[in-house]
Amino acid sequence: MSLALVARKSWFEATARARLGGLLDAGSLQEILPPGAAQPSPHLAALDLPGAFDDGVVIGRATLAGRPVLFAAQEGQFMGGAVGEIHGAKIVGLLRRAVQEKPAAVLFLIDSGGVRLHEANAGLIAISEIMRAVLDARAAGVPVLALVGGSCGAFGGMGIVAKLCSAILISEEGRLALSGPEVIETVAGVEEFDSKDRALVWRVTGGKHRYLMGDCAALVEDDIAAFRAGASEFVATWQEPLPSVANLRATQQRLENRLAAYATCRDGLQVWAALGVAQPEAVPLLDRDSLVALKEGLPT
């Protein structure tokens, strides 16, 4: 008796191009400002270091199962997806154009560490705009979907760009947080938090984490056909709130009542104990059927 064994793609090791190609419907990619058309950042070549053509971001439109989207994909590979002055205006280009196109969602590929040290104040000026187009987006009525599992993650402004999103969809292998692990242990001292503790730091910032705490909507395997599975569901159901003051206040009162839950705790394994897990030394050994059926089991 054999057994047809289906090879999985992995969303973490795989390039941007490549999970575009997974995720989307065959045939349907249209790139816009594709390698021909595009430029490489000045303020790189004015270091004298190597640029992109694509200058680290692929944006265009397709469809999805059918429906139209427009995407916006992070190459985790070149700078570690840092957003810098170009990288920044093609997403917030591709944005505006969803608010005169009403797309039925924008896919938001992030892999990046955040801001573009060599390109600072144009980095940051560019995550600015971004969260602005972001919610410009949603406010006429486009989702927008954020899909995290590359091996970069999505920290520092995009950290915050991500939170703006609908919704997140992310891999246990994903990472989600403000500022990298380098970066406070760079700043408070390796006692705070040692970022070469690898399972630290992704019982903080990784998957499984973020699911649990409810940052993400779904929580996916780390394979391109599921990411693809997650996002046409996403896209098939999803109706966008209008935006109003009680959804606001409803998130503020969320965000007080976790920082007086867990302001104290120090590692997940804490946090998921105070969220009622049982067995909290069990979670990363947890697959991802079994950690959906906990979170559903928790006390809301």
The other form holds:
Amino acid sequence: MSLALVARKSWFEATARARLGGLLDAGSLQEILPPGAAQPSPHLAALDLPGAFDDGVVIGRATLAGRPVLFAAQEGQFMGGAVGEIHGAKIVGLLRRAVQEKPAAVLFLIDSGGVRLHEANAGLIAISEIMRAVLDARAAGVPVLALVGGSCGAFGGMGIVAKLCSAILISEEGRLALSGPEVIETVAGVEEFDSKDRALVWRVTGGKHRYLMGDCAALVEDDIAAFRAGASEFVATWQEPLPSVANLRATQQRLENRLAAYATCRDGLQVWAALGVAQPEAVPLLDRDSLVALKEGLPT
Amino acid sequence: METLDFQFASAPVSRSAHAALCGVVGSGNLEILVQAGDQPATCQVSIKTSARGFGATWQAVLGSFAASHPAGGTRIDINDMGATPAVVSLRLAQALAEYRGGEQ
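Switching conditions: you have the form predicted on its own, so give me the form predicted in complex with its partner chain.
What follows is the whole complex; the chain from before opens it.
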């Protein structure tokens, strides 16, 4: 095994707290509502299920390459990172604080399948409040950066939240979509989408596909240090644009064009061929740098 | 879910200003929060576990931990999702080491 592989710390395999430890400046992390200070989920207790002290999300403030940031990190290993009432309230409170404090950015480490179904309407309301709070922070000039590379990806309501953020930083292992593969298979049948075909799942929702499609601002290695480098560059260079109807119309047009161009495709391979990739079947095996070079060479 | 409470006599540990948290409430795993307690020679443990009927096993694993580690003067809260006794023992040692200020 090469030294580079030994030194790498996988983002995918790390817990939310381990990710934060490697992402932010050493010693700068101050957690808001640490374990013991907040109440665990009352809904899970009512269902006779053990909760987590932090309800599956760590929030707080820190510095990134010397700049002040607020952060929220979802723990994918606890109930699939799903958003319950307290989990959501912590994120919303953090985003509202960002409007007041105006940090250089909010870093949103997303690792979630969406709403926590055990909490039903409380979870749905929490997600809608997060959406509004993300847009309020951006309207106040605070960029919100989504970092997606955990085992649960960003699905359901959190897929929408990710796309509402200023930009998305994703790894090849990361996934981003609305309905998850198993949901699609359950609703529309295995002929429509085979959720057990992992390669297909990644060709349709995975980080490489999202990057090639222009859904994510940057593709990084599955390495906590690579996420740190990518996030530092974002915080140093990003200018949050003023909300504008013209931009929204342009985005709407771009999405309509995309639908017209790719609606009949059944697989990422077909989409990549239509994008102008000469050897689409080689894409899943490309390393990160080669894929970034490939995208830069594509016709726009 | 089952809630279990235990108290064990244990050699006093030096009091720490900060709490320590270890592990995640995931399948076969658990999280352990170690905080300062109010009785210097007693380790108080409160467990919420998804697996019912393992009270005797918890008592044996925690008793062995309290006898072999200085854990007096701590309050330990545990959220468990079916961790095996070996995982529980490792996490307890890890959490106490962190509480005492050692990194891992």
